[in-house]
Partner chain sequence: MRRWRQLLKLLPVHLVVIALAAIWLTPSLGLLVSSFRPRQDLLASGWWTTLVNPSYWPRFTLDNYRDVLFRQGMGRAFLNSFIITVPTTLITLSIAALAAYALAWMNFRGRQLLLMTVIGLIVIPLQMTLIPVLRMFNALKISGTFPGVWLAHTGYGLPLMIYLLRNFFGALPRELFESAFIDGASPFTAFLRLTLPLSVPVLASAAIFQFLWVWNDLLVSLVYLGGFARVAPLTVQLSNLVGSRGQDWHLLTAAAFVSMIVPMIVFFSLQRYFVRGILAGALKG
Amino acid sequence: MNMGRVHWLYLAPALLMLGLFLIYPTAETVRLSFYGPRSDVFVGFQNYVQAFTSQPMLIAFRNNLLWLVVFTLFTVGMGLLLAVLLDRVRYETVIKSVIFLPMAISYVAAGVIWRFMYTFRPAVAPQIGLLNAIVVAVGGNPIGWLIERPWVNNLALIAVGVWVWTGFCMVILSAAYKGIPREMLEAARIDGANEWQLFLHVTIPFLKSTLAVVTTTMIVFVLKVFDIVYVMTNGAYDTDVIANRMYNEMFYFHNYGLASAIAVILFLAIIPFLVINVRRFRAQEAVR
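If we look at the form predicted on its own, what structure does this chain have alone?
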């Protein structure tokens, strides 16, 4: 056997699996996106035009953008803040374990838990939702957290995502923060830097690459967010997102062409962030 081709023999099983479970489904999805609802009539770019012009999809794009900004800002920001502040707390491990705990449960379970938290009853009825019970106890009127559109209900859903993912960001950033040489921090303090200057000019630059990893990870997650929205509202009251819209088009409306087009759009939206991560990893490996 030609030794130059032996390596292909070893790679064949992996390439076969890659082609079967990744490349073929992707190519088939792209093909279906150019066909009608029953995948029997070629319609060209009609599904893409509908995806970018129909009102439900425009609402989904708007909500995904809101998730992208608010969710990423809060998870990374709070994760960084907690990583720095808890570094000096005596029971750091215990507190971090509690904050990280939501990552151990599924998004479906998180959605069910927070549906109870957000439960709404009319003002004359006793409130069984914790948040509305607190609001009523301080003299306010109960709030329809999941039905008041478009900001209250969308922000309420995003809060669930932040609750789940902040612990993850905190753990990654905390590990990086502990890697900062203590001598560097002490030297900055001796030179007269206050804690804010220390955070701004030492901590942030040192954590820059880790922050980039955590941020792109959050962005990739938020672009394909589905579970929380599906469990808590299923896109009702203007809370739909792109992934949930794709699911509904596929399994509720049986419009396979439009669902495939949405899947392709979602796939293309995620690719740039994956490329950024890969390039950064390669750059780090080159430095090592």
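Alright, leaving the form predicted on its own aside, put up the form predicted in complex with its partner chain.
Here we give the lone chain, stripped of any partners or molecules.
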């Protein structure tokens, strides 16, 4: 339909909001990243140099990389495992709800739940955190889950993320798995393929594009991860991540230049996945 200019009336509120809250601020943050702490002195790339060389930032980069690999591997892997296994049991819906439930909870609440799970007390006191109670019960010494650097505490935080997001991966992968034609699986079974071969040669190829979408979504999330770290450790004991560093540079140190540069770096890291998303969308549109 062509109706002259009436479409702008429908688009105007959205365009105004997108411009004010996303497009203008993004451009402005890029500009600020070249200015000093108070945004008044042009400093060139100095903030970026600082961001890539300061010790706390290097730790944050390392941690984000760890998150990227471990979190993505586990959420997508467990999501896939559950999607395949749950298809075989009759109480599928109940289990799905249980695994999916943490998606509805805020990261702050999830943080409290897991801080409690990780509670650490000296060996002589009764353990009130479940994990250390198990460790002590099997004869070990209680572990400072959120304190022991650099692997234990970072992995402990990542586990919280995995607990929240596995349900998301499971739901999407399960929907795609159910789209595999049953005849295809049956035919392969009759040809003598075992379950593992079936998984490798039928399921995985069929789910390839969905796996790509889920993995992309997890990576985009993981780069921005903030709440879990903010609530559980606030970056102490070498657990900081890029997004939390940005927040701290902004609010505690009022270093707006450096905070902006960190945000830009985060954005640049996400851009490749933005490109993938737009390409995928165009391909989808082409077949519509």
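Rigid core: the largest C-alpha set superposing within 1.5 Å between the two forms. What you are looking at is a predicted structure, and each value in this text was computed from that prediction instead of being measured. Positions refer to the first chain, counted from 1.
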Taking the rigid core as the frame, does Ala12 move its C-alpha by 2 Å or more between these two forms?
-> yes
